[in-house]
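Take a look at this one chain, the form predicted alone, written out in structure tokens.
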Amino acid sequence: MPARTSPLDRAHRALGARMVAFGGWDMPLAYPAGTLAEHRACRAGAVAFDVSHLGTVRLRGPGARDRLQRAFTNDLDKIGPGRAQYTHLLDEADASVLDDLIVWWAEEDRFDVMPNASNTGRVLDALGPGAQDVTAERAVLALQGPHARRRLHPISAEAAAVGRFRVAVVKWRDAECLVAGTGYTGEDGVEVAVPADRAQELWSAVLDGGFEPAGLGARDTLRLEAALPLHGHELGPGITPLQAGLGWVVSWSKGPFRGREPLAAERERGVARRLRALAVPGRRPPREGQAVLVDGEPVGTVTSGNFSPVLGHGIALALLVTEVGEGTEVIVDARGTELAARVVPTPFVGASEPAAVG
């Protein structure tokens, strides 16, 4: 099957963007100026990513708030219309996290479900009937950075002002947006979901008001130093909400949801392993997929590792026995060579966050 694509694509390559398969789409992953330079340019000033990829699932009417409410683990009543939401979606078998998602609740009786790249199906399943897979009608730019609001303030006032976890629908020269105050970096901004055939007029207008082009690169190295999972990595088959220390995102009073029979279970026994934040001393960082060791004994595998450009060294998050707690000497066995690391807190850059999906 072809890879699909943004409406923005013809927009990235005239900017010389390197192309990539990501879940199924054709994406940038960085441009001419290169990752490092373009999470700095987040870091300390403003970015605009094209995050297309992810889906979009409308879920409308009366029953929908209910239906979500035992699709998924967080609880809406804890939130409203006007608000966004992070929240999992379980394998009934073992609470494993087949999914990680935002919803945003955009009115009384309209919710946009924002599901990873290739889950949007897993999503559709678990809704059921009525449940639209809209991701083709729009495109969204997630518009991140210290600067972000200022630099967008000129293009959309509304859009600038839509608060942290907000969700708001936002007119723009006529184009109906909808637009929330989510990111997956660490750092303050936006998301909009544009109607495709206007992204590139909106493209364009970010992109003159200072906003640097962002690609997935980077998007990838802003959210490992803000310690924010991936799926696919933190979280997974065989990965929990309670391994991965995103307990907060099960509501057990709410009532039943997929998934809550073994996640319980899970809690009444506790967990075997727990995903910790590794810092290592000099450039190489670890890598997916490397066995961490305490006294040559292994202890647990890193899930995704790399260079931190703000920090200068190498950073990991690893999944490891629940007695390897914060302030631990480790080994991480790089292919042979090992690398000295320690068990460290989280985030490793900025103020903690609820998570937001990748």
Contents of the next structure:
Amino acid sequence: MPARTSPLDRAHRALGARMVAFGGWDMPLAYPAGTLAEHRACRAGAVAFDVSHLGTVRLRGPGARDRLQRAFTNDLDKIGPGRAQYTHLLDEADASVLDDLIVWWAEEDRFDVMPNASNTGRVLDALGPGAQDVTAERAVLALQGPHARRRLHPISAEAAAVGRFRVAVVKWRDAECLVAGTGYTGEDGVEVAVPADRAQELWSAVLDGGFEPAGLGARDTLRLEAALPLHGHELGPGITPLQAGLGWVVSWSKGPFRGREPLAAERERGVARRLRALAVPGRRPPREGQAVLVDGEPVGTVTSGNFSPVLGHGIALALLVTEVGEGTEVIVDARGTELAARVVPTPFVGASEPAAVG
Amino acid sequence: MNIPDDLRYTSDHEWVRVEGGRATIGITDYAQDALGDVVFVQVPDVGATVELGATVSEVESTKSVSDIYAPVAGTVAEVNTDLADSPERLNEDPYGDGWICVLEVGDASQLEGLLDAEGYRALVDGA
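For comparison with the form predicted alone, kindly provide the form predicted together with the partner chain.
Everything in the complex follows now, all chains and molecules, and the chain you saw is the first one.
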């Protein structure tokens, strides 16, 4: 099956982007500035990511809310129309996280659910008839960084004003966009779903407005510094929300949802492993799949690891047996080299102070 | 794509500069571009002996980790210690300041198996 491409595919190639296959899509890995420069631009200024590979599954009508309540772990009663919520879709059999996603509650009876690219089918299946895959109709730009709102303000003051985890329908040059105060970088910013045929126009406007283009390489190092999980790494087969340390995503008070029983059973008996953060003093990062040891005994596995451009040393996330808590000194077997690491609190890097708007 | 005429190359995208009985090695412009931003280089120990094709260095980028294979058997005579703090030199100057190490060549006949610039260019163009 040929890879899907974003409505902005030509724009990326014209900018000289190196493209990469991701979740069935062909998306920018990095632009000529490179991942490290793009990363730093997001921590210090403002960057634009094309995240059109995220799915959009639309659910409308009076029954939509109840259907989402039964499908996902979080409780929509905590929010309301005009708000966004992070939530999980679980496997009914073992409470593994089938997808982690954000629900954009656009209007009273309209929800836009944003799964990971390759998990859109699972979310459609879980929501059943009436759930509509509208991914091809729009592009999504993630505008992130401490200066993102200030730079977006002259382009769309309305979009720049959408608060954290708020959602608003915004008209931009007569194109109806949906804007959410969300992102995946640990920085302030918004994500804009723009009709596909207007995506190029908005992309040009944000680049002209001072946003630096950034690719999936920087998106990955940014989310890792923020200790945000990536499905297929920190979440996936055999990994539950409780193991990932994301118990707050699960509402036990709201009634039935997919995977509730096996998850409740795990809560009862206690989790056997927990997602932890590791820091090494040197530049060499632990990498996914490498074994973590204490006193020569295996205690878990690295799920993601990379160099932290902000901290200047290696950082990683790892699933470790629960006995290994913060402050513990561990060894990572990095292809035969022993890397001394310490279990540290998250996030590795906190958000920068956003610049004043206007 | 910069492929200097005076160097020899391997099909693993390493370059070799042969001077007397010594071979300086590094990664090519093509390799550094494909790897993306280099964040760490594990250089070998001076005095270590390496077999032809054995891992002599590891290069980590934001994207992946890659082994660098000895293009010729020999003894490690020098390593680029500046890479410990400035691994980005592999990106900025792959054929110059981004050199990785120098081998004292053990068996000069192995050098005959290396590609010349023309051969390497054909390999990259076909990649």
